[in-house]
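One chain comes next, on its own, written out as structure tokens in the form predicted alone.
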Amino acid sequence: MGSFGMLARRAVLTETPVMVQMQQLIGGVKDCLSLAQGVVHWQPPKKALDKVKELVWEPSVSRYGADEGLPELREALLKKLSNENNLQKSSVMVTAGANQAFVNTVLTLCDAGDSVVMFAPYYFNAYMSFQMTGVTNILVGPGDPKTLHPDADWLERILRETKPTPKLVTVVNPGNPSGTYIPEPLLKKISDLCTEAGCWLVVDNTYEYFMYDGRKHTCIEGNHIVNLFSFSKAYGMMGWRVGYIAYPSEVEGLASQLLKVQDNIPICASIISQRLALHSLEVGPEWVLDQVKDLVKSRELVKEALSPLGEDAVKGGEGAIYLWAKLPDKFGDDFEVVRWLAQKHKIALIPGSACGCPGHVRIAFGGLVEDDCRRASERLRRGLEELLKDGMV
């Protein structure tokens, strides 16, 4: 029993998850192809799956593990961070996916009422994490109109003028939903601004392996920087839920506070999932890169499907698994456009309003094998051509 008024305001006032809305929408449309959810079409490495398939009988898999993660997985992650990411002074906590890593970080670093900084278009789950933890003063900065890169000049002004100083700045690199990559000089500039202001920088590196056209991913390190990572996309482990936090070892008390949060949410990430993560690491990043390189074909198919909108309307595709497109001005209600495309043309996208940018759409090109992506792209192109010619009829 009870009343709606007795529910927590932090939950009631949090945005409804856009993926829940999309799943409800797609569920009512037969044979709808999805370019909406940020997933990949591959499963974890077979060699890694073979190693864990008998582990269900091992007693340790059914017990709690160390809160911060299996020691052998953490050791392997520290080596990976050192060798691949050039993070030499970081400690590791394993979490139930990168979303939980972000929530752990927010709960550890921010108090209700603090101000934080994001850049539009932003990752909707990160925005919701702030709302749900009581961090309601969310300052959303602009991206460069041409590149969608965070506006460092705006950030410098906001950090200087906002009192008290924002507690945290966060970016996703390469970007979700933008599919753009923040070059290392700009990332360092953002870091320097955070250092000068005395605030944290949280960088989500979920798509570290998803770089195209010769670009290379880089990380930066410092006592004010928390880096987040994920196994979900790279190793096709979306349902296994394993991510991790790389946090500065030298910051006194940070580890113990993160541990409090961890123990009160999952206690530990799933043991069998951590085992799969460990064996996937043993297969190595070359396996991931082999999967990622084939996504270029899907990216080009989707780019071509978006061409009716005009070349200047489409951004991203430098990294991650996303393209970002502006709809014509007269179609400002992007959710209605998305609904119409799903119902009329059986193709699903994400409305940009969920990412702080009404009148845009996010298109994910990683979730379908090439043939299905070609079918989806054909539907998308037909839908956009009809939209521009006749409207939503």
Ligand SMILES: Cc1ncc(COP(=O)(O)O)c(C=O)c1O
The other form holds:
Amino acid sequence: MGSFGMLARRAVLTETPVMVQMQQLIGGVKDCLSLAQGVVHWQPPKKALDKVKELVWEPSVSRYGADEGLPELREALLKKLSNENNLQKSSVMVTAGANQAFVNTVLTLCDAGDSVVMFAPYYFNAYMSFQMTGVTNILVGPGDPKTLHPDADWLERILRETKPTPKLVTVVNPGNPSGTYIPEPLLKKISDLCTEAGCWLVVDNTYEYFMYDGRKHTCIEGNHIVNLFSFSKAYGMMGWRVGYIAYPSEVEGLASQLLKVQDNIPICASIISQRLALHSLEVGPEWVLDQVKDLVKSRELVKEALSPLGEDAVKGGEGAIYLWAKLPDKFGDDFEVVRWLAQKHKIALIPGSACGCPGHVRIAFGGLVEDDCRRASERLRRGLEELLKDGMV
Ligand SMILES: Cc1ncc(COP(=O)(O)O)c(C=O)c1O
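Having seen the form predicted alone, I'd like the form predicted together with the named molecule now, please.
Let's see the whole complex now, leading with the same chain.
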């Protein structure tokens, strides 16, 4: 024992979680402000929290629940999917967050050795989920250099030329780490390419309510499409761990295979968390939109702070809680820049290498209230100005 060789290659060869690395970095710097973690600064709706406060003594909260989720929550979610997302032919499974929803989906749809497709810059946890389930042939497609939209021409070619055909294509909309929104016609095009090739499309809609400048989020439905959702950011429920999978009802056997995976990971999402999710849904999306609208100010503060990098260097931010920036060419080691910014200027970002794009950084603007975001932005601007003028001294 004690040998690295005794550990599963599946785990050993999976990337190290960048957020854990960042938390360690931030923890080592006194008073560091974080524009690193993808979180929001609000708590769940008070009305919903007050209701679950009473529930701890209720015996059902301490028992297992149905694997696929509390019936009343699933019913409410089906209504929401129909009314808000125009998903009429979907079934729903409640999970311990969207990350677990993604792992469930990969375990249900992919075999070890399959190839899959994602686009750079990609969401690091999705990449890791493939790696640790043995799906190591991960084909990473380019984004449009200007808009960062997934390159549909590349996808068409790769789906045609790769044999066996990739099993699954995945996108995040709007995106993590870029905050780029995939317009409906492009999403439909990607979906059509998947239909023609006979592969799955998995769309992560974690940031469905986080849309700016009048844009509107849309979902699409099909027997080859799985849509994932999360309560974490919308309702400030990160620590409660609730997400859900909307999957096509008509696909025979899909529900029972998903159930096998679910039964062996969480069995069911935490019951009290599901109850909070239900009460939060009752408060409704208007509450969420009310929280989200104030993030526009934070986005502008951060954008302004990034301006020393030049206008063309900063992209995304049409939705979600992220901006994406290219560092000047001579600072290709983004981990080094992130470390320097944290240690010298007490401001934390995420290095783009974790998302398949060295020489870039992700900036998250949802975790700080406006005043703190202003302070963080001032530090970031100062840091970038110094970086450009004197380098990492
Ligand atoms: C695109 C995306 N999917 C999933 C997650 C994880 O969400 P959850 O807390 O619901 O697992 C995140 C969190 O940052 C995310 O950005």
